[in-house]
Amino acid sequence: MKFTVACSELQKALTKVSGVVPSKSTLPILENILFNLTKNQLRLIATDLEVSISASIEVKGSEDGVVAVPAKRVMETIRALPDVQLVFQADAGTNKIKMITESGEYNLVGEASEEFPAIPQFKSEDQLALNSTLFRSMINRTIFSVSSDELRPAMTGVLVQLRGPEMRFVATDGHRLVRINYTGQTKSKIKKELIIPAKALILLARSTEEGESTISVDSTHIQFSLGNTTLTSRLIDETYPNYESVIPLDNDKKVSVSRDLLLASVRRVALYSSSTTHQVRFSVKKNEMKVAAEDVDFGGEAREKIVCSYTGDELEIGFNGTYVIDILSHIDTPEVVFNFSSSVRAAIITPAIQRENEDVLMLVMPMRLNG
């Protein structure tokens, strides 16, 4: 194998696939980088086994061939470079690689390309395409809510409901929930029910470029395809818990706050609270909301008051400031709502104005007050 590329072009296509290489794994070829040339098109493949990516690119070839590169050294070689064109050469029988700059050369082993996982045989059954720079924006709305806990595996991943011309996208953790609808998919009619982990969606995000994305979907892969990068990954296989029945539908009290003045002041309060409970308290009353925090075990103790706008019965609560952070920090309008019924009973929290075609809902579980 042998071409030409400019060390940027080789850079950007190594970021976008380098993301789903594991640092470290049982099966060591994992840890490359397939490097596959046919005349003047370099298509570089990672997988882990549940997420394969692809990139392809433009390159001056000389020699075609496939080999399996270390994806730690190329990158961190590749990134110390500047932008140089730079000759990369493989050779087929010994698989060992030199890597050629006018002022340096650059040499390493790589592994036989037969010992590469094959990327799995896609055969789709539905067809989506949507819009790039909107489905980043709600996977980046809803991935902060995922659980980690792999002993729930349905909710590591995202809910993607798909029905017809409305998308839903849910997430949760348990103590806190994002449903994100979306109404504008005038032309789809699929109707299916997805759950995607959340490392595929979080590749996703970072490798999405602007245009529209295919989404293919079959019975137990999905595939996201952009241009000249593909992300394969297998769906999750488990039924996703009743999450309808946890959204409160009686939640009369409604207090509306600068959504920059509330973030900032718990972000303050939060830093004297308790740092194994995070507890942040609110207090509301007419036109007023305090927030507060104390940590009995070192003394700390903080609070802030900031003006909202409400007419209900006083009202206490306590919630777990850092998901009260994420859940502010995921909305991006200036007035946000929050809709209370009592200090036991989960809290929705939305936008004071919604974006055309969507519906944002999200909620966190309050916690029992100290004291």
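Rigid core (definition): largest C-alpha set, two forms, superposition within 1.5 Å. Positions refer to the first chain, counted from 1. Treat the numbers as computed from the prediction; the structure is a model and nothing was measured. What changes on going to the form predicted in complex with its partner chain:
- With a cut-off of 2 Å and the rigid core superposed, T94 has a Cα displacement that reaches or exceeds the cut-off between these two forms.
- D64: CA moves 2 Å or more between these two forms after rigid-core fitting.
- Relative to the superposed core, G227 undergoes a C-alpha shift smaller than 2 Å between these two forms.
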The other form holds:
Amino acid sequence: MKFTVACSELQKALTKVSGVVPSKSTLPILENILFNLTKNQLRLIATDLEVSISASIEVKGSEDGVVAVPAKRVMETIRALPDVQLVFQADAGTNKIKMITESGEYNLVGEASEEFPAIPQFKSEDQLALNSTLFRSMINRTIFSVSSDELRPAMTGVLVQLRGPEMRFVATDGHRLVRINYTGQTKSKIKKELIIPAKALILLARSTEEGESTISVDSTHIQFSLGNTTLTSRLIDETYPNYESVIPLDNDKKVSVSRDLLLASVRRVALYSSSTTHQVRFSVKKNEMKVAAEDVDFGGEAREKIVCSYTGDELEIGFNGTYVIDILSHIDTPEVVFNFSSSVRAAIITPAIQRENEDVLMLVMPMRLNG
Amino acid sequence: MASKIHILQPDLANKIAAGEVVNRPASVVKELAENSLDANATRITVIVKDAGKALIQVSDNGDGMSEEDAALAFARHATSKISSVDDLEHIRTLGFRGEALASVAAVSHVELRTRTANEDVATCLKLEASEIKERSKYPMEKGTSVLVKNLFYNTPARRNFLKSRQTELKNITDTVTRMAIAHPEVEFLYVSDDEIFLDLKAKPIEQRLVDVLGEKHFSSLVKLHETTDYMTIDGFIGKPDFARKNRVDQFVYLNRRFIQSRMINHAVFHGYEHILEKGAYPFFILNLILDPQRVDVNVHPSKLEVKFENESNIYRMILSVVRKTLAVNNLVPSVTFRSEEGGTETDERLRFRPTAQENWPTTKIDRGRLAGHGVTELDRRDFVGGIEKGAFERLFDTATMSPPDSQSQVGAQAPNNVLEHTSVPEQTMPDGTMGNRAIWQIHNKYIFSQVRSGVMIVDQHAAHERILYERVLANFKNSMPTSQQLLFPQTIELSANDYLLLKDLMPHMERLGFDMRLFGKNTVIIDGIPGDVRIGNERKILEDLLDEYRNNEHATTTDVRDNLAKSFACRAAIKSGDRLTPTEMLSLIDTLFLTETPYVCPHGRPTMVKVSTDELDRRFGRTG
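The structure above corresponds to the form predicted alone; please give the structure of the form predicted in complex with its partner chain next.
So here's everything in the complex, that chain up top.
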């Protein structure tokens, strides 16, 4: 295998795939990136067996071939080089790799390409196109409430419900939940429910490319293609909990409050909450919201008052401050609305004004107050 | 036909009886010295030669006996101490069975000299094998002196069974020591082969203990006292760091009679349960004072065992008084190395407790572990929002300081240094210099931290367990704990046994922060979990909790809440293998030092070990 490429081009491609390379794997071959050259097309592939990414670039090829290249060393070498032309060659028999620039030569040893796990063959059944900016925004606003509990694998991913024109993202860890409804998929006819692993979505959200993503789904895998990059991920084959049934519909205590003021306030007050429970108390009465926290262990305490618009009965409710901060950070309207029912029932937080074609609902379970 | 069965000759009967009462030189010393104490002596001299095999002499300045009494004293069942069956119910003397002198006389050459206050000269009797061989008069002070020579000369089997000289001597020494502790108002002089072993003046109990145990040892004790209608408990208990790997140093007295009682030992150990390492035994001296009617000391001729009327009552009282005493005193174990402790004992102690030396708590450091693979120094920038720099270094140093002067330590309750320092934690860091507070996690299991005088190693699981345990106990006492409500209530099917157990525990579980409903058919629904349980573990925690509870139930007799707290702490605590961020580690250590007993986990294992710079220097050959 032999090709010539500009370092900066190779680096861009490597960056796209390197995120999936596991840092410590029981399978050392996974710490490599597969280089596959066909004529002038170099395809880079990385996988952790669950998620695979491949990216293609144009190079000046002179000899086709395929080799597994140690990811860390090649990445660091390319990053450390100025933007010069690089000749990359690999011996098909010994897998010895040589990278030559005008002024230097770098030798490293690769692995046989046969060792590298095969990327799942994809038989696309259903396809849909999605604006990548919208897609990333949906991911970013749900991924934070995904569970990390291995015992409940369904909740370690984001539930994506495709219902023709309606697309719904749901994430929950059992303490809070986010549901985003998007109804602008006018062209789509797919009706499917998938649970996509968090890792795949995090990798997707990291990419910055603009344009239309093509999403293909089969029974076990999902594939996202954008430009010359493809990400393939295993789907989580579990039953997602019946989240609809736990979203209360009769929360009648509506509190409307400035998102920035409240977020800043909770951030300050939460510093004084117990380091293990992070409990922050909210008390609302007519047009006033009190935020308070107390750290019994270390004896700290903080209280703040902010203006809100509320006319109902007084209510006191406790939350894990971290959850509230997370939720408020992922709503971008100036006003948010809290819908309470009682101090032991779920609270619903929504942006005061929904975006076009969107319905965002965030839910957080309270902490029963001590006393 | 001649009858096969006949009455034994009196001397033979006496020899047989002697086997029960007098089985070694130490028992002779015990019997004679007890007689002296019963005779109101204020000075007792014990002289032995060849570990008592050649000579045992016990002299006192007590009441003495008249000539008639003296002769009668050696007859079997002869005693001045009781006279009616009723007296047996109200025994206030150490002896009462009327066997001791007869038994001793049966197996040795005895010489008795005694004079009462009313007589001018002392009576002197010499006996061989229970028979009076010689009577004479002898001038001496008021009191009694018994010389026992050639013990077991006529029972060769018994004589051959005597242990080595050291062992027998140690037994005699222990016997004298036990009495000396119980009777500080009596002078004791103890001489072996012309060497003075003990020369104790009549002094208050504290001073007597210093004389007997050595000052250093005494300084490790805290006083204990409790009076109820039923009984009075007096005594001293050792701080946990002076605990031993064997049970040598335990003194239990009942109405000032030295006794052995597994029940009482167990009660005391139980009191130490959470703060002593497994296999370590605390030092203690206890004197129980209770109505003689409530206890039967006449279980065995040697009276070492007694039978209490209400054992469980006594058990509970001892347990609670030990716990209380431990709780109000400073209980900080210091981790020290053998070489540092060794030579600091007083001479007295070295001589009297030759075995004690081997049992100092020691800590072995596996050098390989320190070699550093897997150790990552964490970015200093991560240290945000911590506690005042050096807060816990200071604490730890306070903790390992040697105890102050012995006298001042006992009596007055020792202040709890740890709590004093941490009661005013500082939330802010003055200038952001966290530099000295390097902290590492190694093998995702131990936290290494530099402290002023060395390295502190914290077991993350044990430390967190201690924190949770105390928090849970506090929750039980105080208000309702926080309970994080669950979006998806967890339905859990339990085994019938677990379900029944859970049913019993329900009210306590609520105090833990569990919000649960019993659904019938062995099914339970969890609506909320304690706020400090890591997310997503509800089901496992509940199941493990019940398992652990069951295990503990077999092992100990602790109450429901304590067991539950322990089980919960063990199951909910971070495990070894969990990766921690620097902030978490700092918070863990700081919170640990806010607990009442930061140095051991609820199961009694240590939460931390300190290796001093001196020790490191020594191991690297940097001495001097």
